[in-house]
Amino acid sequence: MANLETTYLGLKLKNPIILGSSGLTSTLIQVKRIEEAGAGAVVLKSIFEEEILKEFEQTVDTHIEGHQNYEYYDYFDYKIKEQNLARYTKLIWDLKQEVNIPIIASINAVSNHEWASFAKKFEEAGADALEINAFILPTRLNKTSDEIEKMYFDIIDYVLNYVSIPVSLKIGPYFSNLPTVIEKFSKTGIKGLVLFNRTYNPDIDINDLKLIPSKIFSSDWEYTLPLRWIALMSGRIKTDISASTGIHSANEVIKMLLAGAKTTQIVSAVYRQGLSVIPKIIKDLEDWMDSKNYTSIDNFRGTLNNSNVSDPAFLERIQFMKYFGDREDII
């Protein structure tokens, strides 16, 4: 029978089926029931920065609109923020009691701020290892490329800093040179990229003329993105990576290993499919493997990324041509 075991982040994992930050990573009860289901890791629900700084200003609003007393706001500030930090760094501590696939907390930062001191709240509780979600929409007319940039380099450097435990960075494919940022990222001491990570998009309702929130839920389809990427970059940077975004079944599972990721995060798939979906994704692996005579996920792991194809090229076509151009039968 196949082996599925792989490391990543160091750590080592029974599978490469994480499941990714969600609200299903948020309790101890569902993170349970998804150890039992057979997932190799969790990304825990991450704190968000934002949240806190939103629950601070309706504090205020409620509580101490009108005082000119700036110890009231530092008060609640403190408060607001220690309040969330306990919630969660006692989640990790009853996790770590009763679970035993790795734990990995993750915090979505906006700046540095007080990140890299929560981070080292998460290690003593005992997280396995730490992810970084720093996206940042480059919406900032006077912000350049570089200026954005930077801000990723500050937070990573703030928090690498404070904690000890392998530390991960989820980022979005917004960059003005995604390779060379990657490849930057991959030595800055960060053991692990997370390619892509999934943004809340708006639509809009043109019945009621409003702003409305897209599609929560990826789709099968979209895991090309995070693949061409892979594909890219794997055999060009030591550090590991981890693939996420439209992976509903064990096919882009195998994908994504042979384009040289370590291990895949699901959410979608979870959300749609229920836990049962992440036996299926293993025995569907494992009969895949012994279909091709493999015995180890390192047997084929990236052995369709850019190092390793006849026609790296064939990763880089942006245009359609190619497959159109001959074609009639469309029409």
Ligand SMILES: Cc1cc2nc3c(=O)[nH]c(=O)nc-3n(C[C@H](O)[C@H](O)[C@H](O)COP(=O)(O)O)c2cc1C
The other form holds:
Amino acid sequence: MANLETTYLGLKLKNPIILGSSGLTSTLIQVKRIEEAGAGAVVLKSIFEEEILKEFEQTVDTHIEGHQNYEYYDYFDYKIKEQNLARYTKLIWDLKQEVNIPIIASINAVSNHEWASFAKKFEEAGADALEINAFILPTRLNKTSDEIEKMYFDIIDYVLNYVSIPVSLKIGPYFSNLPTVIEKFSKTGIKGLVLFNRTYNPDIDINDLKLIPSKIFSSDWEYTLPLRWIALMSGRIKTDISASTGIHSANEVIKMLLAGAKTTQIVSAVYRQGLSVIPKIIKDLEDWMDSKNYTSIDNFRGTLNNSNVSDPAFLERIQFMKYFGDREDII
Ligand SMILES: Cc1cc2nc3c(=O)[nH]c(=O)nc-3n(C[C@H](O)[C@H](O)[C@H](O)COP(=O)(O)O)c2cc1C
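In place of the form predicted on its own, the structure of the form predicted together with this ligand is requested.
In what comes next, the whole complex appears, and the chain from above leads the way.
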């Protein structure tokens, strides 16, 4: 029977299915249920710099008179951060007493180096690894690509200075030269890259003429974007890659592994189908491996990446010209 064990960030996982960072991984009870369902590891809901600052602003606005006095800011800023951190740290500590699968803490750091020091507290609480959720949407006209990339490298530097547990970086695809930046990230000392985070995108309501949120959950065709980049990069860097976005069944898991991912992270599939999707994916992955006579993940992982396929240009093709040129019948 197929052995699904794998390693990720130097950790031993019983299978490559990770429940990704989300509201699903924010409480002890839920994580215990995720472990029971068979997941190989979990990434906890991120602790957000933005969220804590917002909570701080609201508290200051509504509860303090004379809050223009900066001493009040300092006091509340400190208190609120401490409360959030204490909650998060306790969750990690409790989880380490009660579950056996690896617990990866997640921190959303976009700017402030101060946040790196919190990573240390998560390490002390027992987190097995840390995922930095550093998705910076490059919307400003006055920032160069170098300046934006520097923000990522600064965050990595700060965090790596504070912790000795393995660190992974979760990014989006919006870089002007994605392969180069991925290669540079891989040389910083981080142990993993999560490709890709999925943005919460705005949409427009054409009846009420207003901005509305678009779909929160991914669809099962969205996996092709990370699939391409994982296949293009996995043979060229030593850093582990974890696939994220659009993984809804064992089919996408298998494709990501063939492309060279070490692990796969699922979120929307669990929101939509419930926790039973985890044992189903594991069983379907096992059955597929048995049908191909693969006894371990390493038998096939990366066999369809850029370094191993006979036609790597296929991964770089972006135009449909020939396809539509030949298919006049469909119009
Ligand atoms: C409701 C919800 C909450 C999320 N919260 C976080 C978060 O706190 N930190 C993070 O790094 N990603 C977060 N994500 C992104 C997911 O971890 C994941 O990268 C993304 O949903 C794509 O994977 P999927 O297609 O399996 O949903 C969240 C996603 C959803 C749907």
